[in-house]
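We begin with a single chain expressed as structure tokens, specifically the form predicted on its own.
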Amino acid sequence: MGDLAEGFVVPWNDTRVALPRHLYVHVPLCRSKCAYCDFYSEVDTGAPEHAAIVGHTVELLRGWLTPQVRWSPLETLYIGGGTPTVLGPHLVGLVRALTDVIPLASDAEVTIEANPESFSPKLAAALAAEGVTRASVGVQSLDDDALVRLGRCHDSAAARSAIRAAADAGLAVSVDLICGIPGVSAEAWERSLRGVVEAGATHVSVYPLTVEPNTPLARAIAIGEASMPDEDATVDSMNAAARILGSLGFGRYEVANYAMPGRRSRHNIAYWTGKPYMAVGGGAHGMVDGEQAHALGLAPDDRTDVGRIRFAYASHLLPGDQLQPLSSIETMTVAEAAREDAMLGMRMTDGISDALAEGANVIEALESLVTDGLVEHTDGRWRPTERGWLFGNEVFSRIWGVVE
């Protein structure tokens, strides 16, 4: 299974850095573009390209290593895409060598992204025994007229088979749903949050239908052939997946995100919470902090006051043994990394403490809101209402625009 956390033992004179706890691996490919995605991929085509690109995100992984750092065993490993199960059998192998160079925890979270068109019990079955613990199954509808208006290359039954493989392989379920989308009624959301429920998922994702730049969606929409995502249907979408899922026993962590108990994201929770993380794929990215990055080279040697780096690899696949180049490192200081904080804390329903809001300098940020009945402050804690989750945008932007 790839979990060596039992015999990994740090010396006690080892002064090498320790890297994250957490890994993001992104694998891009996908059977086809779907017509609202904007994330980096590429069409596949087939066996010899998986094996090539397991091979080249292990070395990418091992490119990390350098005399200054070592590996500390993995809380949470997470391979999104794209579609990792469009490597098939080569998707176990790359689980497997990903373990052999990084050990586990011995409760790591271990997710892979699947799509119902490439997920199989089989699949599943073979990403258990391997020590996949998790899978993020991207259903976005159960309404098959909506699956063909958003480009999906599944219909409703084929999701519901997919959720049900993952949790009969032992696997816990997340799914992701897409609201908002133009045509598709209330009566047919209720359908959709409660079948993937039906089918066995203890989490779901609900995500609003954005048009972003440059894709299919956008096109058909600037020629008439789509209707733009309507605002008010999509806040009554919101409020729908609220009250449904609540009844079901989910609770809301995160503004976009429910879990039945014990099955939040521990993974995405580190995003949200600051926590740095790894990352190696075409389109990736990744965060370390200051002293983490000074010991990859990724920080000047003459700056003091790194908060974090945040890093991205380019945005394409190169051939042979070449490695991908990263395209972009944003250097935060510690103030801004602590108001990223406090600004990301803001989408959990647990909020932030006292303690990180006034060392983030955003406590008269935070009292404005709170006037506006956007944000709540009760038990040393600072929370979003209920009208806090629908106007983010305007809570993310106040605490960021703070000024240091």
Given for the second form:
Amino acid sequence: MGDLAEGFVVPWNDTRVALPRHLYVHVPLCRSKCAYCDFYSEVDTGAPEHAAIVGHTVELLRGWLTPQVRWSPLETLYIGGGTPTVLGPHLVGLVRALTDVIPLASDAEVTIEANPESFSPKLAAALAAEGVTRASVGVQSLDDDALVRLGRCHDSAAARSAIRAAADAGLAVSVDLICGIPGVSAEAWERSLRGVVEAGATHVSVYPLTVEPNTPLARAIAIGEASMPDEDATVDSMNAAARILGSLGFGRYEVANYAMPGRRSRHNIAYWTGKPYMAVGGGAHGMVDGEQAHALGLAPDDRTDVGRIRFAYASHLLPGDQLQPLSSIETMTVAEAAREDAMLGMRMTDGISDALAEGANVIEALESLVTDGLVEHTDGRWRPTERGWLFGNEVFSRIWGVVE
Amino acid sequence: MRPYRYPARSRSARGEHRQRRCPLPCGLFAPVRQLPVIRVLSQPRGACYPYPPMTDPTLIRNFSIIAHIDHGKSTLADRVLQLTHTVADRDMQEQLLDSMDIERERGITIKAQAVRVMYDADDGKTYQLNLIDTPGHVDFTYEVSRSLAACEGVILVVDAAQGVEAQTVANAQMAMNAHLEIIPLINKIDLPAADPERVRHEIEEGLAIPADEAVLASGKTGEGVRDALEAVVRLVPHPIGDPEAPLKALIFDSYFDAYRGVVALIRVVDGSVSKGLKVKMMATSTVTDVEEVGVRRPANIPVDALGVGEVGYLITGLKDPSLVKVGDTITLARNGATEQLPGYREAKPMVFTGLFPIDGDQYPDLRDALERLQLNDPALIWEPESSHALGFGFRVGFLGLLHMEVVKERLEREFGLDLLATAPSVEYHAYRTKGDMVVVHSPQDMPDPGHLDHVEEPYLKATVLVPPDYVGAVMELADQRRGVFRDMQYLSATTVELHYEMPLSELIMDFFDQLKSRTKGYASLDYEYIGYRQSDLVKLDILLAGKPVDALSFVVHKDKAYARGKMLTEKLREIIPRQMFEVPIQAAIGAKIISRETVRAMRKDVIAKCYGGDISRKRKLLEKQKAGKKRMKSVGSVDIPQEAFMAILKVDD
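For comparison with the form predicted on its own, would you give the structure of this protein in the form predicted together with its partner chain?
Next comes the full complex, this chain leading.
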């Protein structure tokens, strides 16, 4: 890994600022909207749109390269959505086009998000051949009734097939599961957990069902057609996931993420460790550090304390729209960025080091969390306890609260 | 009568000396509208300056408009100002005499007002009418009685659809007690639901006031307003006083002006008062110089003197409002009157509540704000109070619940304070075994039961007017509130009047809202204080996580302690959000726990999904969550929402 990747040598006198080593690409298309989802996506209208989206996305990526900056080889590339696999063969083209523009490091992690209804062994193989190393499959549940209630457009058999297809193509498979779905018994939940692992998943993300405002689920609950997730059932299923996945050889490494050894998501870890990341696509968010922000003209020249800048593409950005509509959504000082790193770092089992905690000026908050049993301090690192996982918001907000 | 001559000392902007008749009908000379109006700073268009001193009392009528809330008193007053050209149409705004925002928003009158209008009557004469606008709420009964004491008559406004209501009765009785001429006026006759005949009948039957000549009017359309003024001229007696006697003037309200000091609104009974006199406030024995006298139209217009029967303002130059008391008599400092006008008493707060700043740093600001408010509201009293739960604050005494709400709202709105109010209580008299009496304004101050002989609490006579169908509902509620039934009478086929004696402490417990909701809004309420009575009272404490929270303690009748304790703990279980630990809620009398509830521990609180696009959004969510917690009061480790401190009011028997 590094600047000496094959075919990528930086001349000694190149003073341009290196761009981030992580890239997120958003494909804002879905076959249909799920009942609980509040992410930005449009309903897929077919192949002509797919070709346009690929072209548009690559143009957006090229737009990053101004005379003041140069590419860094990517350590991770993540194509998410939406549902990238609805692009079908054009997704393969997208991966190729992106990697034509920007070099990959030799051991780069390249993830695509896949949904069972639009994922086939053939597509899996083609993606693997193009350099994709990992597939994150949106399964959510292996309970067919629950899938119907969530408004998913696939059944549990399709979900199992999708996992197998990815694994057979040699991709590392991650699976998303939702716990706390009303009507799903503890046994059914356990069947979902074991089922995805049997099918070949080596990474599992477990999210409690969250009722987001203005979703069909929220409306159904409001009129009494669906019930609110039960807190006790949700906590029990979160704890069950830790126990069952642990017995299957998985380790928790973040609030919601479990992986077999060597299968952690490097891309997501970049988010939790404050690494800058580029983004392209309608609704996509990116983050650059102070130096990159100045080089890209995103930060005012007279500010010297910019730690990081987050930006977003307009969520309705579609082919034919203007190409470089980066809008800065927040500017953080160096101190704020450090505290955010500390906060995000505490999402992970590894926690944060003494040095990071000190630099972020959050020792006092951490000590109060230790007193309350939410954090432990051993071997020079601060880590969340079991209770700390369940009361993450208390941990995060006390650490972030120092900013006031 | 000779035309009044404009004094030579005035100069116009151009520096010419002018001598000119007043350009408006002032009652003493004919209107000369063609002449240009002399404009005076801050003077409303159309007003004249200066006023002739001392109008002939036979051409003066002093009256007030009284009504149940929402019967249209302020709108009617607006029409009077328009009809008499006191305020030009373009300067007219609704509820002109209610200058406070809160008065306008709530449609209530808090401060008394006095305005002089000149009215060309049908008999060809021009009369000086002084309209004294009074507060319409039972909290301000004393203030109303003093305003009425400045009048010879009232217009009793009754809504043509609503008919006679409790405050109509109360106001009419006050007017009768003050021996005032009562002119019934049936208002809002333009409403589709108006039924003037029924209302006329109610006035005659229920109030024993002849109403066959009641004025039919609409404040909205202006219809009948002239008839009302004619009735005032014809029926209200003119003031009678002795112009040669030493000055006697009644203070019926006062306010504080940042530049001029305390300004008293007065009605001259005997003698006259003019600028430069040395006068004395008899109740407080305060001597001061009269800096200015004048009349309100409704802006202040200085005059040379105020004579018998006249109403106006008097600028004292005093900086301490407590020296100028409503109901007091102003006389000459030397050779003044020896006897005060009757009816004066000290304003006495009846309802007490703890006011605490949510942010402890605002404590000094709260004290300053209370001091500032007191300048215009001498009835407001307070003492510092400290609570383990809420920190430093003040125990504030009010005339009643509305007064309390208005003051709290003004403190928050006009002074930018964020306040937490504890449940209101009354002034208990606790007699200890050793024979002395302790005045208890806060449940915390209730002596230990071991040292307590007995406790007395304030009682009142409550009058409820309600349609016959709801008599049962009212009786049930009054029973639950320890009300003692006195009597009941039919005012008409549609209105029953019930009298109860009940403790004030029960009335301030959400009684009015309950009354309204149980009678579908038909009942109306009025009450007066009848003194202290012994009651079997205990102090109930609330413990959260095993620790007593002083600000949640309250005093309750022994027979109701169990029920109230149980309901309050249940209510608190709903109000207090789940926390990271289990929170037991207990109600206790002394060391004895009488009920217990538990707020179960929250089991999780974590945003599970947090990737690149979520980070700033989720962080903002955390900030919002934290801000929500900040608005709660942390007592020990328990976060208590503000509404918990008022929960006792929401406990439904």
